[in-house]
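Encoded as structure tokens, the following chain is the form predicted alone, with no partner shown.
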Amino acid sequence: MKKVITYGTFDLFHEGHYRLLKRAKELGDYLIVGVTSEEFDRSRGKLNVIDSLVTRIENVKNTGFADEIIVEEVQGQKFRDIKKYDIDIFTVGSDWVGHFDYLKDYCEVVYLERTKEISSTQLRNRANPILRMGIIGTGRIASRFIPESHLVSGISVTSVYNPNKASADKFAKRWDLNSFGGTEAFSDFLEYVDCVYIATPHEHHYDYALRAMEAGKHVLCEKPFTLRAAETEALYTYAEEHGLVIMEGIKTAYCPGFNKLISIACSGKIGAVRNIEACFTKLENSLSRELTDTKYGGSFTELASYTLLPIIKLFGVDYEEVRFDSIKDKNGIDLFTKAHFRYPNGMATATCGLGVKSEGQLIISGTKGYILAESPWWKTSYFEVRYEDPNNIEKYSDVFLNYGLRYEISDFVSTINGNKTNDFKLIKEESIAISGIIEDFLSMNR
């Protein structure tokens, strides 16, 4: 008897799950299905799971394909289950290709093609429908987005668009998506999705976001939202007037550790905040878009959204003065920029660099102490509260998994489903202010 085993969360059970279990059953004579526990999902960073474990097990059982159902509770259980049940074939969906190759030493590993098109009727006849997402753009961040989306329940990336058809086709083949390429194909692309993630160069964000919303689609847009305050405000206004959700994807704003840090800073623990120093630098390839695009490239447009975030969150949008100092390349692009802010009761510095490397830390100084988050603070997983007494140090930590995009995706899905408790993480006025500061910088340096 040939034994097959597969695993999954099986949340919001749909046609794709059914087809995967059917094909898994066809691989052998006896199918064991592992359903993840709530605790295991939390530990591996699976977010936004809606259905209970009991419901998920019952849905798998009702397909009739599973000869045995077990609960996956801990990391490393797959190997032990393969040994325990004398498994011949381990199988999962093709969105995990290569991830479980280490099990090939113990059994055959089969990656089953995922279901690209899930019945829209089936998905919508429930309180929390599974959203079909399309990605606009095929660069580095888009490739990071796909695996992160797999760890958020309630959303399925189904399609990709790029005006360059060859790029769209290449990306779609890699991630098993529907491909739409060329300027004429954008309208067709929008018909296949409920929401979009915009991962294009900065100057195209506004146009794609507006066109998507005009077609009734929710929008998650990479930072910076736009390069002009008026454009960012216009997008928010359109979304509000048409009952749509639009969010800026500054991943730091949504991660648990950063929100804990902001809460501590506002708690009075370090007294009144008087100075903030936020630094983010990395050495970029000299041939990259960021260092060759003389109109929209440079360190400030690329990284300022991160360094401005804690300043705007803690001091607000009503600064009295901002001044920029830059070190520029021979083509005029800023390799290193400091933005100096003056507020009625404090000051701040946002430092960004693509051609000059510095210690990337966040320091929030108060009248009783200070917070230190060392590099990479924008992936906040650890920070300290320090006082005059050097022996008095309070240590805080929280999870930041992989690229951290899953946190913004989860909040995006929750907001579409009517959960407004995430609004405070990055509010409209903050996004508008960040766009306005970048606009001021570009007007002075281009």
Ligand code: C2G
Contents of the next structure:
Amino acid sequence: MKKVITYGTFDLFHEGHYRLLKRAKELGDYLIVGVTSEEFDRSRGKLNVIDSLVTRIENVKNTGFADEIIVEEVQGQKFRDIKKYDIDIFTVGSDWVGHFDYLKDYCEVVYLERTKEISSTQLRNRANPILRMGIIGTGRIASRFIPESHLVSGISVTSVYNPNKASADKFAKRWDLNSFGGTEAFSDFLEYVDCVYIATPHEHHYDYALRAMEAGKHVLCEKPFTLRAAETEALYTYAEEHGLVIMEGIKTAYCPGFNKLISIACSGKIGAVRNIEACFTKLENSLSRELTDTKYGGSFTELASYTLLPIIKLFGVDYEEVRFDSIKDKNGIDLFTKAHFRYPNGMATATCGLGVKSEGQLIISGTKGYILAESPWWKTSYFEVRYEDPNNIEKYSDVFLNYGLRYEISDFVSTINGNKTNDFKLIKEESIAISGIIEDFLSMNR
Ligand code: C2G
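The form predicted together with this ligand is what I need now, so please give it after the form predicted alone.
Once more the chain from above appears, this time first in line as the rest of the complex follows.
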């Protein structure tokens, strides 16, 4: 008898799950299905799971394909189960290709093609539909986004758009998506999705976001949202007037560690906050877009969204003065920029570098102590609260898994589904202020 095993969360049970289980059963004579426990999903960073374990097991049972259902509770259980149940084939969807190759020493590993589209009737006829997402742009961040999206329940990236058809096709092939290329295909692309993620060069964000919303689609847009305060404000106004969700994807703003850090800074633990120094440098190749685009490239447009975030979060949007200092290359592109802020009760510096390397740290100084988050603080997983007495150090940590995009994706999905509890993480006024500071910088420097 050939024994097959597969695992999954099986949240919001849909056609993709059904087809996977059907084909898994067809691979052998006896199918064991491992359904993930809530605890296990938490530990592996799967977010936004809606259905209880009991419901998820029930849904798997109702397909009639599983001969036995077990619960997956810990890392490393797959290897143990394969031995324990004398398994011949381990199978899982193609979104996991390569990931489980380490099991090949113990049984056959089969990756079954993932179901690209889930039927639209199934999508509409439920309280929490699976959102079909389209990606606009095919660069590095878009590639990082896809595996992260697989770890958020309730959303499925189905399509990609790029004005350059060959780029769209290449990306679609790699990630098994529907491809839309060429300028005239944009409206077709929008018809197939419920929401979009914009990952194009900055200067195109505004147009794409507006056109997507005009077609009734929710928008998650990479940072910087736009390069002008008025444009960011106009996008929010449009979204509010039309009942749509729009969010700026500064990943730091949504991750649990950074939110913990901000809460502690606001808690009085370090007294009144008086000074913030936020630094992020990343050496870039001199031929990269970031260092060759004389209009919108440079370290400040590229990195200021991160360094301005803690400043705007803690001191607010009403600064008295901002001054910029830059080191520029011969084309006028800033290789290193410091933005100095003066607030009524404090000051701050946002330092960004693409051509100068520095220690990337975040220091929040208060009247009783300070917070130190070392590089990469923008992927906040650890920080310390320190005081006058050097022996008195409080240590804080939190998870930040892989590229950390899953946190913003999860908040995007739950906000669309009516959960408003994430609203505080990056509010409209903060996004507008960040766009405005970048706008000021560009107007003074270009
Ligand atoms: N699946 C699919 N098509 C979809 C969605 C999911 O074929 N459109 C497959 C997945 O590849 C997986 C199974 O259905 O094999 C269950 O998917 P999820 O519930 O999303 O579970 P997952 O996070 O993939 O867990 O230990 C858990 C396993 O590693 C897989």
